[in-house]
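One chain comes next, on its own, written as structure tokens: the form predicted alone.
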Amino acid sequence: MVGIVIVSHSAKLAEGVVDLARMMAKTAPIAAAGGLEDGSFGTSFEKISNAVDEVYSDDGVLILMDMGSAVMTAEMVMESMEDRKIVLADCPVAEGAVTAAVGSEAGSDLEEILADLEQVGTQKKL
């Protein structure tokens, strides 16, 4: 299954998004990487790297980020693991996490999940 990492400046936000996605896809490999090691707001190269290691398989890992430096830090992690199949997704975090988790659990490959995530950002809520 494709692994999923949720990167946020807030540990609570990342963990909440993981909880939400697991409600829909209980067996999907998904990990939170939010906040800094001391519990403050920010993004941590080490937390993201550890989360990738936790969910990695030959099917690859999809990283979803909230904003700003979360994207930059995730890019740095991806570049440091160039021997691995890791992709960053440009989509809303909560909706994207649920979509990705359901796709992963259903056996979709990384490219299929990315195609589904392209639609997530264009869906209207109202």
Given for the second form:
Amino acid sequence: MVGIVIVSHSAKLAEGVVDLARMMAKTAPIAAAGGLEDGSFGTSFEKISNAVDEVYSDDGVLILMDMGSAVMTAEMVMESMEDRKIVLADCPVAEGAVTAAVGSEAGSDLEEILADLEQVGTQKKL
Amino acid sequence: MNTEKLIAVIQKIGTKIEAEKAFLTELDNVIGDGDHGINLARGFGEVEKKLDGLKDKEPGDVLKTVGMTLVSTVGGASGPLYGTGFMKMGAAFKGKADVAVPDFLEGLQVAIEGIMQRGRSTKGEKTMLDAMIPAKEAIEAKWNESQDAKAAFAAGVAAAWEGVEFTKTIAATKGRASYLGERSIGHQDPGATSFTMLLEIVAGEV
Ligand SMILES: Nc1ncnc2c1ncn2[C@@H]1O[C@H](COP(=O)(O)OP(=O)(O)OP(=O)(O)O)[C@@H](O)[C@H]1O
Ligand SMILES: [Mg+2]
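Would you mind generating the form predicted in complex with the partner chain now that we have the form predicted alone?
Below, the chain from earlier opens the complete complex, with every other chain and molecule after it.
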């Protein structure tokens, strides 16, 4: 199954998004990397690396992130793991996490999930 | 500048950042999330712990370690950005035991390019680049004209402060302040300010 990592400045937000996604996909490998080691707001290279390790398999890992340093730090983690299949997804984090988790649990591959996530970015709620 | 001198400069930068921590954080409070000084002080605090172990390395490797430490400990955008900058500059110094003004200019150029790539940003977006780019151009111009390192760095610092002033006149289109849009006008960018402080320390040592 494709692994999913949720990166946010807020530990609570990252964990909440993971919980939200698990409601629909109990077995999908999904990990939170929110906030800094001491619990304050920010993005942690180490937390993101550990989360990738936790959910990694040959099927690859998708990283969903909020803004600013979350994007840049996730990108640097990805670059530090050159030999691995890791992709950053450009989509709303909460909706994207649900879509990705459902896809992963259903056995979709990384490319299929990415195609689904493209739609998530364009869908309007109202 | 050799390794011994470089380590002394980085130590001074750490001291400066610690002293300006509250000021930089206050600037970031106004148009950002109020952590720039805290972030950089955390990062350079960790850098300081590593400096003793770097005495036998060449300057480029010292800068690489500084960059990697900033990436892993700063926690905000200035971590991956300054981190990338220091690592790129370090790579540009590879094999050199001593770095001179032309080496520094080349290093600063690749640092700027690295930051632009990492931040998907360019000049005029109210970021550290608005101090870095004019500073690099001014150092280069003065150096080419006079071959006088002190004068060149003094021109660079002056141009960087002008860049900081310029950030007051524009709206942010990158980073946290971009969420404020036009409301960010009138306030100086924290990252442009911290870069200028770093450059001032370097200028004081050439
Ligand atoms: N995309 C970017 N390109 C260049 N510089 C940037 C970019 N984003 C932010 N900066 C610079 O970083 C400074 C802010 O650094 P700080 O350490 O406060 O990070 P932050 O904005 O709080 O990070 P985060 O993305 O985690 O919220 C800004 O003042 C600006 O100079
Ligand atoms: Mg900030």
